[in-house]
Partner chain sequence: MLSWSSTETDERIDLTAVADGCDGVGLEHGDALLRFASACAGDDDAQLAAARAALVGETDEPFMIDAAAVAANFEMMTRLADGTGASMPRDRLDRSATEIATMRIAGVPSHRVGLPVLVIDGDRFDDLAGLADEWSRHLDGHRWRGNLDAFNDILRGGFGTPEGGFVLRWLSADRSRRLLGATLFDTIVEIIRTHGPGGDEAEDGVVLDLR
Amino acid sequence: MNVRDDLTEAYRLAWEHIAAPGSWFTGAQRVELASTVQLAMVDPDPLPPWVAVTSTDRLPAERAAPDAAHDAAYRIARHAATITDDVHRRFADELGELPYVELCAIVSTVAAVTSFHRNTGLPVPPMPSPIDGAPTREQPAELATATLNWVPVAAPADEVAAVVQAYSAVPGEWVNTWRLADAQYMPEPEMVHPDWTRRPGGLTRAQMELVAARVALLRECFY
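Structure of the chain above on its own, please, the form predicted on its own.
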């Protein structure tokens, strides 16, 4: 199967990004959480959303990341439609608001890379080896409370779509997410053009949104 070079490169960089220290989690913790995301996605006997994966024997006994992070990773990856503001608040209170944002970005990155490979019949890349180093503690110069998102975002808030600003409080995750989006979806600057297409004869923006809306309905994505 031929895969576009930009997609291949975006996925390669995404896996490198997962392995590197983030703002709030080490590389080892991030790879460990990524493994929990994959477990949730392919679990043949998935746990119900109210059961914490760390209360079972499905994870290694020795873990680098906090239990709450693993529990959130599994639930978001497997039961995203059950994440209410109350659920978000509980996990964010345990982990910290910005670590929670980073965790959500890890989940969405792993879901994107894993799902593409599984659904196209390609082998899923093995988990990368973690890169040593402490979390960077990088964050924007100013954070703001958003009305379009549950989590804080880089100031100013609410001047762009909720999905655009969602991970902006953790700069590395925002960059990685939009690098993936450029390849999988469309470059952000092109979103104002309803007739945009990646190549002659390809899907237009309107056709992509129709497909996305149908998938969102089937996957119970309420965005």
Contents of the next structure:
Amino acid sequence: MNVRDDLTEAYRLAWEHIAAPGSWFTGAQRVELASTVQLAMVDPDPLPPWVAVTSTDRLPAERAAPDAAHDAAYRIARHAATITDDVHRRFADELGELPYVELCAIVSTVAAVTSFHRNTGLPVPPMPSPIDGAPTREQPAELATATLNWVPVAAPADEVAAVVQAYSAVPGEWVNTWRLADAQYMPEPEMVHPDWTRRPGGLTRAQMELVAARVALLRECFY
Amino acid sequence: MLSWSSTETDERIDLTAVADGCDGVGLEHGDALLRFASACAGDDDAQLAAARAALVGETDEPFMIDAAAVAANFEMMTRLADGTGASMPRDRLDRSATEIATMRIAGVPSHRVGLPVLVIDGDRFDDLAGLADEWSRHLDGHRWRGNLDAFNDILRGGFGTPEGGFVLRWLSADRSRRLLGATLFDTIVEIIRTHGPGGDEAEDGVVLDLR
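Next up, can you give the form predicted together with the partner chain of this protein, since the form predicted on its own came first?
Whole complex next, starting from this chain.
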């Protein structure tokens, strides 16, 4: 199967990104959390939303990342639509607001890579080997409280769409996410063009939005 | 975005077909795309393989790959949006009221706007009779005595629960499941879900929030 070069490269960089130290988690913790995300996505007997995965025997006994991070990773990966502000606050209180944002980005990145390969029938690439190093602690010069998101964002808040600013408090995750979106969906500047298509004979904009709407509906994602 | 893009390009889309996942969407290759997108978001690998093959047969492999990538993108974006509590500005919601109603998505938990919340506190009862008392607090001049058929009727409305849907927030749900027994608890949950997103009577707008 001939996958577009830009897609192949975006997924390769996404896996490399997962393996590297983030702002708040080490590479080893990130890869471990990515494995929990994959477990949640393909779990043949998924846990209900209210059961913490760390209260079961489904994860390795020795874990580098905090239990709350694994519990949040499983729940967001499998039951994202059940996350309420109370649930977010409970996890963020344990992990910290910015580590919580990084965790969401690990989940959404792994969801993208895993889904694409399953959707096309290609094997999901094996988990990358963690890259040594301490978390970078990178964050924007100024954070702001958003009205369009629960999580803090890079100041100024609410000047772009909620999904665009969602990861802005963890810059590395923001870059990785929008690199993936450019390749999977469309480059951001093209969003305003209803007749944009990637190539002659490719999906029209309406066909793309049909796929997007159906997936979001089945995931019970209002946004 | 679906409604906007199709309107701008003069393509007629049946949003009800999109919501129901049935044929008659109205776009070129729309039905094959819809079946493929549904299978991408499902758990059935055989169904996905069949939908993928059908789409390739109707279009070509690069087209299917592009569709698979868009589906993957929205597996990413739904986690992003729901993990970070992303919401839309009020004016945009108001402009999209027709589409929201047609797609029957007002009641999904991630709407995060405005549905009244009725609470069942699992710490306040130990058995079905206690659950009946707890639930009856929300009924106006009526009392539920624990009959499951009656419970099903009540969720259709007209017994004092909010018109237009509500969130049924069940606190200490794991305790209730333990004390009521998994079979009874799961049956009650199944009844409630019939009246919410994805259920046969989704128009009742009952959103179950188990905690």
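The structure displayed is predicted, hence computed values, not measured ones. Positions refer to the first chain, counted from 1. The term rigid core refers to the maximal set of C-alpha atoms that superpose within 1.5 Å between the two forms.
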| item | value |
| --- | --- |
| Residue 205 C-alpha moves between the two forms by 2 Å or more, core aligned | yes |
